[in-house]
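This document starts with one chain, in the form predicted alone, laid out as structure tokens.
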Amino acid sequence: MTLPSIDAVLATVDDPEYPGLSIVDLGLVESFDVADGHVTVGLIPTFSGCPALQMIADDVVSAFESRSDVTGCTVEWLAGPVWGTDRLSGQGRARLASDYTVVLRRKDGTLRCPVCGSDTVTDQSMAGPTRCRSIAWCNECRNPVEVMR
């Protein structure tokens, strides 16, 4: 199996919370290796307690083991480097904003609304729909938005 085809297979695996957004675009893929047809993939979790880790690993294994040129696949969840929003691809950032109204905190700590582009977004609750997201509010368009931590 060639390196470009490994990238292509990994790009078909979506994050369970964000259908249509691959684990590649989310920056989860840290490493991969092929030895005698067996693929080993090293992934970085967005959050160590994420309940979707097993689902993601199972989807990666299924994607590779469906190929005739792969004899097996192992997924290793790596403790480092620590995942951060800087690992997201440009396409991943754009899809999070447009399809899921998820905003990323800028380096200065401010937030820009993914709906209207306003900088008048304020934190509302550190408790979000999952442990890796919190809730904010846009004072301009009056939409709730999720903040990826």
Second form
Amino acid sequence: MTLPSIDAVLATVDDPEYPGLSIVDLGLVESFDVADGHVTVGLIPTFSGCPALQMIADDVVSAFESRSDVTGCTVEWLAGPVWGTDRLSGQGRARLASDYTVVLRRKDGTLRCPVCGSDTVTDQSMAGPTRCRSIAWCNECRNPVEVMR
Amino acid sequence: MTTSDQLSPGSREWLLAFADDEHMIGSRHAAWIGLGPFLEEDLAFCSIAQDELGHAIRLYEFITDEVDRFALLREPAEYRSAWLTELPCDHWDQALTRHWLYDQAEQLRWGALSRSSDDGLQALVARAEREEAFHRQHAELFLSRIAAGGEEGRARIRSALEFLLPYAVAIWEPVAGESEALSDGLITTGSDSLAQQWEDSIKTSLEGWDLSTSWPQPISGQDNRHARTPEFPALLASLQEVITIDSAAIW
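Could you please show the structure of the form predicted in complex with the partner chain, as a counterpart to the form predicted alone just displayed?
Below: every chain and molecule of the assembly, starting with the one above.
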């Protein structure tokens, strides 16, 4: 198995919280390698306490072990680097906004509503439905907005 | 990454105390799911709990290869949690005040590890500090608003402080072998200095909120974290419920 094809397989593994958004687009993949048909993948978590870590690791292992050109797969959660929203790909950002009404904070701290495009979005709660999301509100179209943090 | 057989007894004790504190405070915070004063607060306390439990797991990994069994199946005397983290705090004003006192201390403890001789620990510190900034922001937002509000809220926080401060001060009782952890380079700041920084920062905030209180002596009897609170056995039993039914369950 070649390195580009490993990358392609990883791009088929979705984050359990965001079906349709791959762990590559989310910036969780830090490293991968193959030796004698055994694939090793180094991932970094969004937050230390994310309860989906085991699920993600299991999904990566099954994506590789179903292939005839792979003898095995090991997933390691790496201590560093630290995940941040800057690790999201452009495609990942676009999909979060269009499919999940989840946005990223701009450098100046402001938010753009993923529904109507307004800039009048205000923070509501630092704690959202998952560890990596907080809740905001669009004062223009009156939709709740989630913020990846 | 350091493995347990490379850690000196003093370094192990320092990491164990921190890991057990994170484990117990995370477990206590998690009890607020469904019980917080409003929905967002349920979520906030439980998000914070998830982080603290995550930190506990990462710290335990420096001590043992069998995190779940080690975290859950020791004898009470083998835990090194500070009493502050074991208390139930089943009123929200107490839970919030403890969360603030503890996280102010936690920040300093990560700082003590930030120039650790161990690369793996340094990487963990970078991650934890990013997460802890949210925790402190949460605690301070609430406390500052309650402090600026009505007399009932202020009285509750004052009474929670009076109850909790002696326990919080005792978190800085040095673990056995702290000097070894320092000479190993595991940590670069001792508990005396951390305690002073913590006291200064707590006092400054309390003054700013007009909630100054007389500074207490540490609660006695913690015995260098070898003794447990009367509430600990029930807490440990509740944490063991799943693993005693299914020893292969994933924590």
